[in-house]
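The chain below stands alone and is given in structure tokens; this is the form predicted on its own.
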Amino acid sequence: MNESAKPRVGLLVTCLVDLFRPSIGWAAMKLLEDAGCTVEVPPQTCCGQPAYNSGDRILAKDIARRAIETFASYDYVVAPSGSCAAMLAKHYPGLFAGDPVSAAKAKAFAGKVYELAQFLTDVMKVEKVKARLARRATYHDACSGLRELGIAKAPRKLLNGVEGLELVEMAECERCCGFGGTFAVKYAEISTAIADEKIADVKASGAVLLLAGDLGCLMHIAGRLSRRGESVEVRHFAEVLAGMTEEPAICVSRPKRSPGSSA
């Protein structure tokens, strides 16, 4: 494909990926480039979701304006997170209600925002990736990606094409993991109980690998698995699709920084 004809994608790495799991950012870049995109990672900050969820609309609007300006020149904005993608696509326009000019910019911006799996299948029409991993895996549907963006089929379609991977469905795959951002801090006991229910479903599936598309969920479940002494492997689906599973399973240590890190 001619370089000038390739879609220009601005990759929103996300805060958690940048700080805790940069390998997801590298995997996302590989998948997008393999699909025929030109990928760039401009200097970026948070998507604004923590401020928005805490009721700080002034800060959230300031962050949104900065993101809209930063990614203005790209054909698409892609995030390896349903949660962050939903913030940009579903909540940015509403932040500027009463400001027609800013609202119009936010709406236009929202129209080019996609979650990674959704973008690969729906926009780039990727049917199968070249990857192999001999594991029995199950998939957790993260709340924001599922309920706000309708993401369910896309990651499964791509994962089912991975050679050697047996993808099985757990009971209640759509049930919340208990993370919910600050919910896990404010209501730790309830959050832990919900995570234990999710883990019971994972174990009952017979899977040795848990996959999902949001690092917050994955870290929450991985942390609880570790405290319980369970041996289930936890990864973002992008790492599997990109064939980048050399990295140890998800933990909360701080490895090397992600592509384009501004911190």
Contents of the next structure:
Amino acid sequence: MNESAKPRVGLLVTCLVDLFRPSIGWAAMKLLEDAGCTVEVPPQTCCGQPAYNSGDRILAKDIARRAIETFASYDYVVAPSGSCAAMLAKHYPGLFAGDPVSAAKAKAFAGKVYELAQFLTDVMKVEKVKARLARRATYHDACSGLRELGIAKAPRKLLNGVEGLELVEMAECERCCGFGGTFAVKYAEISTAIADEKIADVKASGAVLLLAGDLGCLMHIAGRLSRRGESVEVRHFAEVLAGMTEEPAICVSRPKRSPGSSA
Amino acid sequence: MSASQFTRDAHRALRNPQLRQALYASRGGFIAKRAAAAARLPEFEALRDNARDIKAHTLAHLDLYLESYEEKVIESGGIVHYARTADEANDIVVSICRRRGAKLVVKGKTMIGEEIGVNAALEANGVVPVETDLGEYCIQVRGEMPSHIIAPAVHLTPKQIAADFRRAHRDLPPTRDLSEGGALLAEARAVLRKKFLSADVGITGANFLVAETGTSIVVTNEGNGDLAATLPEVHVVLASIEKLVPTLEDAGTLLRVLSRSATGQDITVYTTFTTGPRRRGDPDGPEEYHVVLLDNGRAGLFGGEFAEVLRCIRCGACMNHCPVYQTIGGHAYGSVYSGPVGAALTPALVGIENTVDLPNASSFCGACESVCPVRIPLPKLLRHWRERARRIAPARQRFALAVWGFFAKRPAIYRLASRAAVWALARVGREAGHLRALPFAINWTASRDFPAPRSTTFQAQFKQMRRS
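Any chance you could show the form predicted together with its partner chain after that form predicted on its own?
The next block holds the full complex; its first chain is the one shown before.
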């Protein structure tokens, strides 16, 4: 494919990945480039969900307007998060209700927004990624991606192509993990109790690796697992698909460089 | 800052092993049975669309349907009473009882009765109300509120109910065996049968009121709706105005989604249709038939951003699928309507200033909306309540959002500030890979570790890579 025919993708890194887990951003970039896209990362902040879900529509609208401008020139906008992608694709247009010009713009914009796995399988027609990881893993259907964008098959299909990876289903894989954005800190005890139920299902599945597509949920579950001293590893599925698992799992310490090691 | 009543009750619930056990025991069945019922019926999703449209249409023309309904009730010999408030509704019920000299009232299940507190009003006027739905009877014996719309005693274990029955039914032999659910049911049945036969007035709720015929429809699995409607000499239907549907056929459509969504049954064991009092030649039925139509704040929702909550047909599916409800139970919501629909409706009934926690205590997972038979966009409604509640949110929360907003709107400053913050966090947490305590996020780190970030942000790394 020559350069000009390649689709130009603006990567919405998401604020959590930007701040706390850059490896997911790099994995997303590699997957998109391997699939034949030109990827760019325009300066960005956040999709506006914290404001929107806290009831501040004016602030959310302000942030949405900026994001729409930031990504206006790309063929596609792709996010390694079902929740942020759903914010752009499903909620931005509604924010401009009563303002037909902006609403039409937001609607057109929404049409080019995709979650990562969905974009790879549905738009770029990726059948199989080149990656290897010998683990028994289970996939958690993070809520926004599943219910607002219908993402369930795409990540499983891609993960099933990873050599050595055994994907097992846990009970109630579609049940919320209890994160819920600000809910996780406003109602921390309820949020944690829900995480404990998720963890019970993960452990019962026999998986040693938990995968999902939203860093918020992953930080919440990994944070709880770490506090409980459990050994289940937690990662974004993009890291596995991109073969970029040298980064320690979420909340796990980095291996220290010993004097004799070559690393 | 002291914890809110909601938070205190929720925390108490989290530490109540009996409650957690009872909720866990019921949840799997509710979810699996609904899923199986939906899967058995190929047109289920289309029926949900129909159900939504019927309710939306009725609400848009409610004035006409109320008029037609009232006309038909009068034609069939019944009386319609309009009540703007809970107090007005109670006064109407009490005055009917007083006029008849009633001493004992049997009640089929009615959520409106719970909403207006009709039992307390009757008791205050010397009338004894007896709940005849098994779950309602259990919580009446305990002096509790229902914790679920269709399964009011879902928070109880059979063991607790057995202990309550021993306390309440002192005339029965203390040595009797109540270890099986069947024994509890038989005992309640025997106690309640006597009440049915001696009651002066029967009060039922209504799942639907049919405008074209003046019929009220009530669904039960125990037959208590039938008995409460037909045995006493007076039948009082307690219902809110949004229960109207245009035709019997519409009611049929709604019944098809109601029981499947609620309990996973294709149809409930009893579906009771009552139209007016006993007619000449009828073998049984009441002499008087009254309908008390309650508004209690609902009319104020028409045409506004919360109007869709009035489509609710009270199946309870949103509660059964809600991770928050299933973890804390219904009582923590502090309202007879709990779970997602309770959180959307209660602020409209009692004011958002008294219920700030309800719309906020949701992870917005969307499971409720995905199973709602009339497709109420519950997360959207809760978000609208959060918009209303923002003005009265704690100053600390508003301040935090304002600070965050300042940065989120300014990418250049955001980049610098986030790099600095990440750098600092990374230095503290590098060794362990996580942080066990963060002074500005104690609510997170009280129960969860926080992942230590890399030494810099993705955007900074990206910029550096582009440069090299």
